[in-house]
Amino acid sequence: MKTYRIAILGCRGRGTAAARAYHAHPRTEIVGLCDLIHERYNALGKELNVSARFTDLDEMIRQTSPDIVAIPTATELHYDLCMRVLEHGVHIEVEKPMCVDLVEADAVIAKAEDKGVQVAVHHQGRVGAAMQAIANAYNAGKIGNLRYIYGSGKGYYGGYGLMNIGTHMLNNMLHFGRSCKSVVAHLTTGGKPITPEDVVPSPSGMGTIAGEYITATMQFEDNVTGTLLQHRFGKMDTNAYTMELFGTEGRLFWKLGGAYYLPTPHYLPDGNNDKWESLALIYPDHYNPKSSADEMDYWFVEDYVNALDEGRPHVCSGDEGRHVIEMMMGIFESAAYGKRVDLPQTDRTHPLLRWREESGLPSPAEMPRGYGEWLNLEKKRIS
């Protein structure tokens, strides 16, 4: 069976994680590393025994002829790098969020279709061992018909949390809701509904955002509804990053590294906490837990290999990644204009920038890229 050739574009944290997964998988071979900082690609190249190291991505692609180029770079670089790599006619996987708005996402998908190649977005939680267990139980009918999906972030500032970790949660919700038909959202900053003055640039280069606290309701297929909370906490809490599926006959609960089943649709808090049953996590047969590869990243690679073998899109396809951006832009648009937003949107421009421009305001002033410094400045503005 074919061994797929992989090139890594960007050797920081997420690039290192992706490279370790591709290195560990028996049917992928890393043929090139690219980064502008020599120390980064040298360290990763030494760890994974990859000698082909570049500072020019076009030269890397020409010399190594990869099947897939991984683009785990800063978000503001995704669009330009995706378009540049796709010009070579190779499959790509790009770190989430795919792009910062729908205009960019549409262009990336169109370019991939023109070149006849795949786009996958690195929503690794959707294919990880815990989600595999949840999906297996769901497909077996353990909770009956799905009624409602609940998802929460980790406590980042709402708009930033939406563009950052919210992309994962929305993609997880799509796994079961299949597609989102409409969105209604309420966003507040400083305890009041957002105004055009509350539209700000996101930290970490994730586009334009608004809302310290986000509560969004989604309408999925077959009368399934969902709620997404992206509320700022005083201190970030990874344990809050959860998803729950409510069915007619039971419930399923997902968290990082855990999957649980409740064999009744209604849980009474009577102190008997052992009613939730742990589900056995599901790993690929050839995954070695002693390797440096994270199991979710490894599962992502496994699905890409299988997708290319079978001629189908990755579970975390570019179309799914774009649909996530439609949902996020719908959330911003609903709060800005005070209405339900049907998806997909006709106007693909960023709704917050459109709202601000219609209010006679210029583009938001620049803010620090680092989240801590950004948050301190934003808290001063709010107060």
Ligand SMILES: NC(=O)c1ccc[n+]([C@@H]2O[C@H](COP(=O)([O-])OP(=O)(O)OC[C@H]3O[C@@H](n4cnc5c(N)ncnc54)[C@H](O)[C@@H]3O)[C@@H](O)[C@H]2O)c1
Given for the second form:
Amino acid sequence: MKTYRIAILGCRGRGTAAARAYHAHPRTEIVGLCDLIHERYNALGKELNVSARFTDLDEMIRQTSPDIVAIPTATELHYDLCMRVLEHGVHIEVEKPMCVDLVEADAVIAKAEDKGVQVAVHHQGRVGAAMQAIANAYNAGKIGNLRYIYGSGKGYYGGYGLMNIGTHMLNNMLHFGRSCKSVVAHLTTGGKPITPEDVVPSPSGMGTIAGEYITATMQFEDNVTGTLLQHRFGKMDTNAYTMELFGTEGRLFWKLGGAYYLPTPHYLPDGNNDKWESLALIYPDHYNPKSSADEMDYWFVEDYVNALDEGRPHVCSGDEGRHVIEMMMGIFESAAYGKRVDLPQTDRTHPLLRWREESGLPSPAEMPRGYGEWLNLEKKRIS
Ligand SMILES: NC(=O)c1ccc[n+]([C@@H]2O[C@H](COP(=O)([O-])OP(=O)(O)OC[C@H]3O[C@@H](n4cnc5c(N)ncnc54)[C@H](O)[C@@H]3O)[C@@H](O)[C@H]2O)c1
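Since the structure above is the form predicted alone, I would like to see how the form predicted in complex with the named molecule looks, so please show that one next.
Starting with the chain above, the whole complex follows.
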């Protein structure tokens, strides 16, 4: 069985998490680390005993001949770095969200197709132990036919929450809804429907956003609808980051590290309720929970290995990552123009920038990158 050669481009938080998973997996070997900052690749290199360390990504790829290059860097760099790495004809995985708009995502997919390689997007929740348990129960028919999917963020400012956390949740929903045909969304800022003045740069370099509160409805396949809430809470609440599947015969509930099943479609307050049951989480046989690798990142690696072995796309493929961006851009467009947006959209430019330009406003002014500072400034603007 082939051992896949992995190079890590970016050695901070997410690069460290990815590297630990590739290091722990028996079928992958880290052959190179790259960062612009020596301390970062040295710390990771020391931890994982990788001596091939670089500041230049092209040099790393030329010298180490990887099969896969992981690109866990800030979102605004994804497009440029993906294009540069793909030029070498290697498979990639890139952190979420894949890119900041559809023009970029289309170009990355086209480049990968041209080079005959794969793109995977690091939506690890889609393949993690809790989702494996939910998917197993769902495939076993435990909730009958799916009617409706509900998902929520954890309380970030809506537009930022959509790009940052909604990207995971929409990808989770796609597991069951398969593809999204259209979206309808309502976005408010300061309690009023958004206006072109409410189009602002995202914190953390995630492109252009709008909406303090986002309420979106997606039309999936087979008459299934989904609702996504990305509402700003006064205080962040990770427990709100959940997904629920409503079926004709029961319900399934996903949260980070937990999977639950309710054997009735409705929870009625008549004292005759069944209780939510905890489902056993599912891990790869060779996963060692004592290793430093997070189980979701490990599952992500496991699926990449299996995908390449089998010649199929990763479950979190570039196509899925791009479809998630179609949904997110569709949500912005629906609220801006007050209409249903059918997917895939033909105009691939960022709908909020288009909307603002059409209204005669210049590009949004720069804002701080850090979320805390960004939010303070935005709260002042709204009030
Ligand atoms: N999947 C998840 O659960 C999850 C969680 C948090 C963040 N993210 C995503 O991860 C990304 C951010 O990851 P991070 O916080 O580790 O990023 P970061 O910006 O803190 O670190 C990126 C590293 O890449 C290096 N780098 C940047 N350009 C480079 C270049 N040209 N050559 C070599 N090195 C380069 C930087 O020096 C830095 O050390 C974002 O896209 C974010 O949305 C994902």
